[in-house]
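Next comes just one chain, in structure tokens: the form predicted alone.
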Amino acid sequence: MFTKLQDKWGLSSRTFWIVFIAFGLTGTTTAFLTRYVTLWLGMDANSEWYYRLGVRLFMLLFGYQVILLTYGFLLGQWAFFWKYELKLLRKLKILPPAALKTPIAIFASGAGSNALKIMQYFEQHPTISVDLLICNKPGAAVIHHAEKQGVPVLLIEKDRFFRGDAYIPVLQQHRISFIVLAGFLWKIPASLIAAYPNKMLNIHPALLPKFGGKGMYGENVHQAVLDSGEKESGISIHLVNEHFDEGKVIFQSSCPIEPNETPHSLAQKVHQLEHAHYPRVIETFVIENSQPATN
């Protein structure tokens, strides 16, 4: 059950835990104040039912959130609990409904600088949403920033990503349309390239088709352009297809090399451009290629 419950919510272990807490602490904490509040009152056994009913009431529907919320930002989870009230009050049609956007999911391993910048940019967009981080590395720092943004995690096995069902039914769960690698170090199976066709980018820390294949991913890619001898490098985004940074590139941005450059000193460089760049790309390319959500 505990682990239906954390895949549902897409937290990691250690959060499910910290959640499932504050619900305790909240439910103990509202039925204490509620007997607290009736006595202040004066109510008792003897009062009239429908009085003890609608404190009862109130502090259920309204106390229980309010204490629900403090406790989520005492714990450090504000963002998950204010996303779950508020899904709570569009179903009691409180609020009204959220307007469709059309959901992505990020594909990371690793600090996650360019999940983090891309989840932050879409975080108030009008038509676009970050509804699923998948992982592959537990305890990676993409998953803390995840979580702190209020994004869903999913953490993925390699034996079901290759030779299982690549998790397209838990992306279909999510009625994720855009796949997005920011930093993701497994190749992609190709049921997953199969189940979405020409909706899946990634970033390339070079200037392909140079510098691109297996292996060539971090400081690797650097160290093999300065190599080289090569006068600029710069990023590559481009569709994924079934091998290594061979699909179409979409966008391309490059940055001088200096004659006293390091692997650091480019990787730098190369990490402002895609901050500055995969964002806005990601954004053209989805409303370019995007059907109308029925979500």
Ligand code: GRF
Contents of the next structure:
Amino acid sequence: MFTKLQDKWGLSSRTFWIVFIAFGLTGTTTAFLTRYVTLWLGMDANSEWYYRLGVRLFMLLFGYQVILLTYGFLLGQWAFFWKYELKLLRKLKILPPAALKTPIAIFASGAGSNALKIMQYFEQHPTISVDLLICNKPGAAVIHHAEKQGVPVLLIEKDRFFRGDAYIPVLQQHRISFIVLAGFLWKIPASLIAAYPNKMLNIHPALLPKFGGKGMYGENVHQAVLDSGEKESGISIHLVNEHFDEGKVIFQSSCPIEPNETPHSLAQKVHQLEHAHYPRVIETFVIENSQPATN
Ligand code: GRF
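Can you return the structure of this protein in the form predicted together with this ligand rather than the form predicted alone?
Complete assembly follows, chain above in first position.
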């Protein structure tokens, strides 16, 4: 039962329990405060039933939500609870329904600096939203970023990804239209590529077609670029196909290599280019390749 709820909320185990505790504390505090407010208003068992009911309803419908947000904030889960409240207000028709946006998913396994930039860029975007973060590494920093941004997280397992349904039904459940890889190290199975034809992007920290392929990630790439005596490096954003880093390149940007460049300093320059360009390139790509709305 807990696992189902955890999946529905899209939280890691640790955050799930924090959220669970916040709900528990809210329930107890609301009950306590309701009693206190009733006494403070001078009500007792002899007061009119509708007065007592009114106070209870007020505390349940309004007080509970405020206390929930307060605990959420104090426990570092503001984003989750704020989104939760907005959803509730939409369900109760107090707020108008959210505008229909094109939902995208980010796949990332590591530090997640690109994933964070993408989530921040699309946070208030009028037509695109990041609706899911898929990660294959429990404890990866990117999970923390997603939770802070209130983006649901799905931790995936090797067996199901490569030998099962590749999580396609879950992506469909979230209505994901585009996938962007941002430091995701597993190869994408053919079934998933077929489910998202020309709808999946990757970013590579060098100027493809050079310095791509298996094993070309992290500082390996920058070391290889420096060893080959190149005068410049950069980033490539490309469509994903069944071969590592071989899909059609849709964007490149370069930076010069200085005489005493190290893999570390080059990585920093390349990261800056990635952060500056990837979100905007995704935006243009998604807008240009989205199906026009049909009536
Ligand atoms: C980036 O350099 C990207 O080009 C590559 O993986 C790295 C991810 O970095 N595909 P970060 O986790 O986003 O910081």
